[in-house]
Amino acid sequence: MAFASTTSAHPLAHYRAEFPIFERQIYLNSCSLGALSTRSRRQVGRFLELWESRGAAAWYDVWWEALAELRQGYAQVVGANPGEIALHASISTATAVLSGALDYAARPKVVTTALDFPTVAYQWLAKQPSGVEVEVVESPDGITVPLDTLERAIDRRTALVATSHVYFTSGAIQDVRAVADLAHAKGALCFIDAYQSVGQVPVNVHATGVDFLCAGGLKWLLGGPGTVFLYVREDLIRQLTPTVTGWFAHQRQFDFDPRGIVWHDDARRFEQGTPALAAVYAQLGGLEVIREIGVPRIREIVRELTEDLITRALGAGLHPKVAADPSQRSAIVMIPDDNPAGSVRRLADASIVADARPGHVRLSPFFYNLSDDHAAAIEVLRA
């Protein structure tokens, strides 16, 4: 059965034909993995055919490109220059890079929030022997942290304000250019987990003034698990020499020279090991579609859906946990419910695919969704 629809049609609807998994099933769960399109499976069978046909031989041309690419497509989604991305597995292993390159001796502290991703603090938190402090920035509703509230953490001993863009614990949007501001007010550096909003918020990372952001192609992106990236801007680049390494950040690393590091002189410095090219090219086929589309369209489109299903939720007597005021408000709707893992089954049984998270149902709509999935949803929720 496909679950497409004329009667909740919007102007990307014809682009659900690409994700196949809307033949079998409503999917409502981009926030926890973004749908698998037809463009990224040939990707990846591309690269299959290059490993099949060409082994290690493709790496001196046509896979060393691939990399390239990806930065640049990275690069361009964020407004970055492509020096100023580094290329990474995981957000842990770029914050691990990433904490390990800063200095606390003058400047000790790491402020982030109650409300961002256990893995932001976790890097600092490991760190604490060594005499880094971490300040946990409280929410008084669960949804926001006030501005005011971070601001009265931040003093002159705190080297780096780490909080997200998109909460992922609420969908609430944070206004980063205000947090940077705040961070370097006090002489910090401001980084930004951005996984939750990069591919369905706008993101310019010129403009907010952050000095470190991180996202990839888990959610939003369409590019699947094993991709993500590092902005590191510009002139701190050379600043910063990592204590956590690979031999992708040595500048020549085929010298295979084992008594000194030559570090790259853009943010390739930041890098690790060798790249997991399967998921490169998973990336570069979702970031094809996210760049013919446009961020700012898919947040046009993306917004409507979001406010469809909140009023429809509310409609059924459900109380989503959403931020009051509708622009800060992302595609990542939290339903409470007192047994969110019942529920997430049942949907399944419904054939429609969302996610847990404790004391919620998460459901979190894209540009391939229709206001169709979200009464079918609604409907089993409200059951």
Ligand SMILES: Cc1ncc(COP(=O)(O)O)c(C=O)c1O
Contents of the next structure:
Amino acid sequence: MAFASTTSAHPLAHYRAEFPIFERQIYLNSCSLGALSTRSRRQVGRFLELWESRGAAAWYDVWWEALAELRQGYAQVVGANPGEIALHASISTATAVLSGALDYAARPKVVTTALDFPTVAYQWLAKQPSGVEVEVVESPDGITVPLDTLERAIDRRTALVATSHVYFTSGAIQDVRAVADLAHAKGALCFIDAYQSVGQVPVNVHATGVDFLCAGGLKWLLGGPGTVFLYVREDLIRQLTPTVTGWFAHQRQFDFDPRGIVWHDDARRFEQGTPALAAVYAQLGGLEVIREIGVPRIREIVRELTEDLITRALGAGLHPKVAADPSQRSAIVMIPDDNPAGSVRRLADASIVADARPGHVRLSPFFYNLSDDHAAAIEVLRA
Ligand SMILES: Cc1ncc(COP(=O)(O)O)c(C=O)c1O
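Other form of same protein, the form predicted together with this ligand, not the form predicted alone:
Below: every chain and molecule of the assembly, starting with the one above.
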């Protein structure tokens, strides 16, 4: 690929025209929120038209079908069956349902890491009063967690290993196949928070052998806030009974029977209540773009863009905090900074959208970015 060290455009650059934010700004913050596409805007417009013209009547055909289409789209992007996908509003609600469905009697321990997004640990920390133990495995460098450290924490008392595919803190890609194997070797289950990977890094849930996985629209699937999914491995679905639930988990929800729950046979048993349809439509627009290009192709381009950004940062005397092995890097580049909020303000003054995290400026390119965007951002940070 030739574009990395030059200002020439890459093979996906023409998609930039579908993201109007670039008419006014350079957007380098996709790991917070993917940019809005014209297709998502069009899809949300369609939802509003249906709401206006048909009201609740749209539920019984098109809106119900939109939910099925979304489950199918999410399934396709991670290599799952649609019946293994439950829709949720956030990673927090999805993991709350998951944490409520596991049995901690013989195995009270949950293992997680210091680099994972904290809402995951909170689901099990909240269960400490009822005897659940949470072990947080530390990271020696703030970038990765060595597999042998994780292995030492997993034992016969471990119910679940809950960690990330891509760490939001460093962009490092974790070998989730290896994590699942470590968990299974001790009879534990494995949950992967893949919010920072699905869309930018290929994921095949069946090939990795993970038991549960979450991802969604906010970042790399270009769907905005409000829709995520929980994947549950087929053979586990009917073994697990939710304790946190809602009427969408009921196989015959339109019986409106408060006397008992007949659980769905598929992963919908882990759903809760009425999905936010505007968000569903926004996600359908974003997924259309992602599926059209294909995640392996996105990864190819984004990997080059990430290396380009890192090379430019190093060339400007900055010291990006990224995984040592390039194959472990993804499109989250943390640049140490004494005054990250100030630097993000200076970037904003130059019409560049980035983000600050403690001690760092965070830049995250996606397939709609160009090497020129990196040059502009690094120029500001160098100054
Ligand atoms: C890895 C990861 N997990 C979870 C979340 C957020 O979870 P929720 O959907 O509950 O807000 C984020 C950031 O938004 C994240 O980066």
